[in-house]
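In the block that follows, a single chain appears as structure tokens, in the form predicted on its own.
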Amino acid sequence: MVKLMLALDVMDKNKALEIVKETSEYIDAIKIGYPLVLATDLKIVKEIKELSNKEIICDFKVADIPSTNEKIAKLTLQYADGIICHGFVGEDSVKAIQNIAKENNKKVIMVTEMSHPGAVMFMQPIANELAKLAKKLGVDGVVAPSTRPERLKEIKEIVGEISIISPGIGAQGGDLEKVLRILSNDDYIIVGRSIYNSESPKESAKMYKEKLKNNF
């Protein structure tokens, strides 16, 4: 079955583990994003792991030199499962990551091309190279975006068996039943707003994975 992870991209401490906490029933993962962490600190990384004993992702999509990759992924890794970043500043740069991942037993996932409408000007014309290179790297995981159901088919086809990490669900608009025809069960969607911003997070999150559950 393909696995929901929740973005959990709000502000507010108290908010974020109360959404933890009603939604850990039905979410597999949850991704943290820069929003969460700059508002609180990192250390919010390994209370929400705590608090749901969920596979925790630190969405920062790295992208810098391998020598600042290295210290960002050590950093982050001390608590988290697992961390999301760029291909496009090269082989170097992700093996950084990877070296740190592997001492650590933690997961590195690549970005090929992202959810929003902006990602097709300049990410969708090398997302194939990019996902050639995580496939050469054996990265632990690709994200490819369920809003362009074609690119997201194309992209695993390239990958093979690297698990795809899919935003787009929801608020984006993304397309659950077309996504769910091209992922499988290794794969995971994301969701965010639509399961935080909704008036029982609990009860969004549940209908999503009674969706993943019937296959839609």
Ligand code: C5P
Second form
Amino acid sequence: MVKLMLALDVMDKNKALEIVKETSEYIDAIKIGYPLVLATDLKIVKEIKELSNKEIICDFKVADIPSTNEKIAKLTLQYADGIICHGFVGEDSVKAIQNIAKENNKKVIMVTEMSHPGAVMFMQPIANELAKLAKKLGVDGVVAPSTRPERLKEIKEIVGEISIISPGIGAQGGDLEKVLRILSNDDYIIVGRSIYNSESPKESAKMYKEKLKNNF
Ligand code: C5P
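Given the form predicted on its own, corresponding form predicted together with cytidine-5'-monophosphate:
Now the complete complex, all chains and molecules, led by this one.
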């Protein structure tokens, strides 16, 4: 089954913990990014890991020189199971994160093409090259857009066995039915606002989980 990753981009600690408790029976993984960490601190990652016992991925879209990437990865992977980085900064920057992840048995996930409209300006033209780099480096996952199923398909064909983490379902308008025809069992869809902003995050998470179970 395709897995459900909750993007927990809320900016209030209690709300975050509440949503995790409510939705945890329906989600497989939690993605924590800057909104929640900057509103609280990095220890929120540890707290949510302990509370949920789910796979926790930090979406810090790391994009720096190797030595700085290494420091960011060390701090993040003390608590998280994986970290999202950019590949456009080059092979050495990604490798620096992979070295830290390997020592700790953690995941490195690389962004290929982002899901928002602006991604067509600069990211889309190089996204296939980024996907090739991800494959060459043997990263543990790549981020590719549910908002553009044809691009998702192309990127999946390039990366082959590497797991896809795909945002864009829900608030960004991605078509889940089309996306599920492309994704396979170890892939994930990421859903944020349409779960955490809904009247009942629990019911919304349940609805997505059921769609994944029934393959729509
Ligand atoms: O709220 P929504 O479901 O649109 O959340 C999507 C999540 O995926 C956000 O956390 C966003 O930062 C993230 N993301 C994305 N496109 C990427 C990488 C991450 O939308 N390429």
